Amino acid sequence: MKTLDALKFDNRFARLGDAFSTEVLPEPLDEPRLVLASPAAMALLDLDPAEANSEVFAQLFAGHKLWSDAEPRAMVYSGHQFGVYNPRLGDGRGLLLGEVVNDASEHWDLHLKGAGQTPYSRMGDGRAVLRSSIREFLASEYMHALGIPTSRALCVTGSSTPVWREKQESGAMLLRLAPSHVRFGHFEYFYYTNQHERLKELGEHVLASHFPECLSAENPWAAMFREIVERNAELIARWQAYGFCHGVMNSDNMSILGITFDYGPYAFLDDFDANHICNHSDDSGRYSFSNQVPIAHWNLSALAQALTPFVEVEQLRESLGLFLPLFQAHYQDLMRRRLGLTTADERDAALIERLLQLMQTSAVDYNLFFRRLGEQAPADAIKTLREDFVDLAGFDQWGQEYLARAASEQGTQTERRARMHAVNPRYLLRNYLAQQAIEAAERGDYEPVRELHAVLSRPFEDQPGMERYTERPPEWGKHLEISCSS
């Protein structure tokens, strides 16, 4: 395990030099002191954990140190907003510290969020405030530890600097890893410039460090963009099926690896509401759940139009019209497996749909439902559940055909729990919790946010004492607003 002073940088993004990024230095936090890290994180860099007991571990991620080799830079984008084309948007609050590469010659991105003015701040004051970021550590570890692709995220730093928003809130910076933090708004920027070279360098540093499968194709970038294509079906597909709303899908908060990227006013669903609404200042419900999909095959068209330049239209479309098919075929699997299913039937999209349609008229519990499910035998299970529905006749017409469906799978009870309960969290990042846990850190407290993070990384395995953590909401941790705001 290294030592911080140990890591190696190769700055690839940075040698692309000013028309992409701009060099800034971090602006320190007051009296830095660490929230909270993630071990998991930060065996990506090959870090001892240790390290982040170490005083040059805050000094480090909250603008006080910097390694030599680091080459702090704002990344330049633009992207589409609610629908709304913003011709320059960039790293506001944010620098790409640099890319560490580590034993296994995988390149991690040290983007480090809160780090202050840039010259694409526009007006803001380049800070991020303490729950947000504990929220975006919170979302980024759990999701990876779910199996959902994700930007990662290695600490929390908060400090004594004040911060205005709607109310004087304390200053902290996170530092995220990701093999990219290239978004759909780099191509967006460089496309609706006419800066059709620099569109060029930019594909070609993406193919090459990040796609370089796609090099022996006959056109490069066709195949980039059918990956890119396939990656966020997959993506979206299990946002579904886990009931996570990211709250503001903006073309600039894409990655082209399809992970999910820069966490706002996001939540996972707690009772089931298919038109449900995370970000409260999204009037329109553009970014409800339901419209997780639609929104990303929009998003998609939105960077085809930026590749035009190098890819046919007909071979973009073609790529496109892959979405949808794709993304049923990985949600319904997902799906299936949550139901306790091994083999697929033509009858388990109908299935799935009829009981999504009796959760949200009963307002069940979304991902509670599932993990009991498994707990009991198929009939047991059916009956203890029964209890959360209000339309009993339809929920036993499910019923009978769900215990036929789980009649036709293969083993035990026995297995049937393991295999569904490899699926199904046991442990969930409501935002209740999250919100009970910052407002302990904001006293001064890390410790409860801290357990929850512990609790988070092991979501399916049963962790006696923790049972406080799966108990359902109570009803104003379910009305809880979140915004932008940061």
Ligand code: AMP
Contents of the next structure:
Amino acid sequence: MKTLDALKFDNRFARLGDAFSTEVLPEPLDEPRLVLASPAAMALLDLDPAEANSEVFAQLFAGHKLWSDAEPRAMVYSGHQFGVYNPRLGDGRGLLLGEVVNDASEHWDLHLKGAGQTPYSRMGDGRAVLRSSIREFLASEYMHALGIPTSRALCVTGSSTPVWREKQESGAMLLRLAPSHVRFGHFEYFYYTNQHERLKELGEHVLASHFPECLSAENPWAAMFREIVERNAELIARWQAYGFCHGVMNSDNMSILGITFDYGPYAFLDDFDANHICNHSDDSGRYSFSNQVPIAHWNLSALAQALTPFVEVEQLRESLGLFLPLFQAHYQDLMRRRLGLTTADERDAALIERLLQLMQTSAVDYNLFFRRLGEQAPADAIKTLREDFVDLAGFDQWGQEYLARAASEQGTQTERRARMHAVNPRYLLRNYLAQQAIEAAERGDYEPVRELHAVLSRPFEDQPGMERYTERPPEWGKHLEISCSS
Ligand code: AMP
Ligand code: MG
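Based on the form predicted on its own presented above, generate the structure block for the form predicted together with the ligand.
Entire complex below, previous chain first.
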């Protein structure tokens, strides 16, 4: 286990030079204090968890200190925002501090979000507020605990620096970890500015650093794109299976690694609603829950366009064509497991679809349903769950079909329960729980958010004494309006 000063840097992206990023120093926050740290994320850097309590920790992650080998830089990218191309985006309030190489020889980007203005800040102040930093931290670490690929969060540092949003809030910084911060929008930027030499350098960097297995393919770029399609199909299947709404699926918020990236007004569904729009600013519902599937495909097409100088259109089209069938296969598989089914049946797609329709019309709590379905033997569980449905005839029919299906499974109820509880979380990151913890943190009390993080880091296990985190959300908690402002 290492101390902070023992981290080793190897800044591969910085070495690409000034066409790809601009050197910028973090702008420190006043009176920095540690709000939250993730021991699991610290372990990725081999850091001793006790380091979080050192004074230098909060200083490093509030922009007051820097490792001598760090090379803080703001990356340039562009992207399609709500379907419209924006030719110049980039890190407007975050800096890539450098890449740390851990003992397993993995590279981890250290990205400090909320580090002040950069050449890409446009009209923005370069800051992030405590509320949004906590939200990103909780989601990153929770998604990881659920087994959903994601960027990680090392810590949140709070401060007394005032930051103006709809009201005055306080500035914070989030230290984000990811093997890469390259987005679809990086490729789009060099493509649409006609810098094809740079585009080539970017692709070669990404291939060598993140897709080395593609280098031996006849066309490594084509192989890389196919891999990106495959990873995204699996990622979106996980989002849909667990009821995760991203909220701002712009192509600059899509990682080339197929990990969940750039948390804004995200939400996990409370009551099932296929049309749920979690982003208060998304008037047309472009990024509604069920639209996430076609939108991911759309974003992949935007990336494909940027790769046309290096890959035949036919080949790109062929890979894009894999997205939907791959998504469906992963999704069915995950949903079967959530239902406790270990074998596949061609009628499963209809069984799942029918259940979702019933949940939709009766506004049934989505994730809770699956946990409760595993709690008792199938027939008893169906009897208990029936009370949550309004369309009783519809649910009874579904229940009959489910029981017939469950009867073909081997094993005891104890085994079924263990199998289902391993994929159906008991603890959920609900908006209202995050909101309550944030309000306490804004008053200077970090205990609630630390406890929430600790509970959510083991979402499948029963944790005695933590029952209050398993309750259904209050009515107000289901209708919190989360905007893009962060
Ligand atoms: P996001 O909505 O966080 O994905 O950000 C979209 C773009 O706006 C990115 O280029 C961000 O860096 C930039 N941005 C967002 N908020 C700010 C801010 N407060 N100051 C400067 N740039 C920002
Ligand atoms: Mg973004």
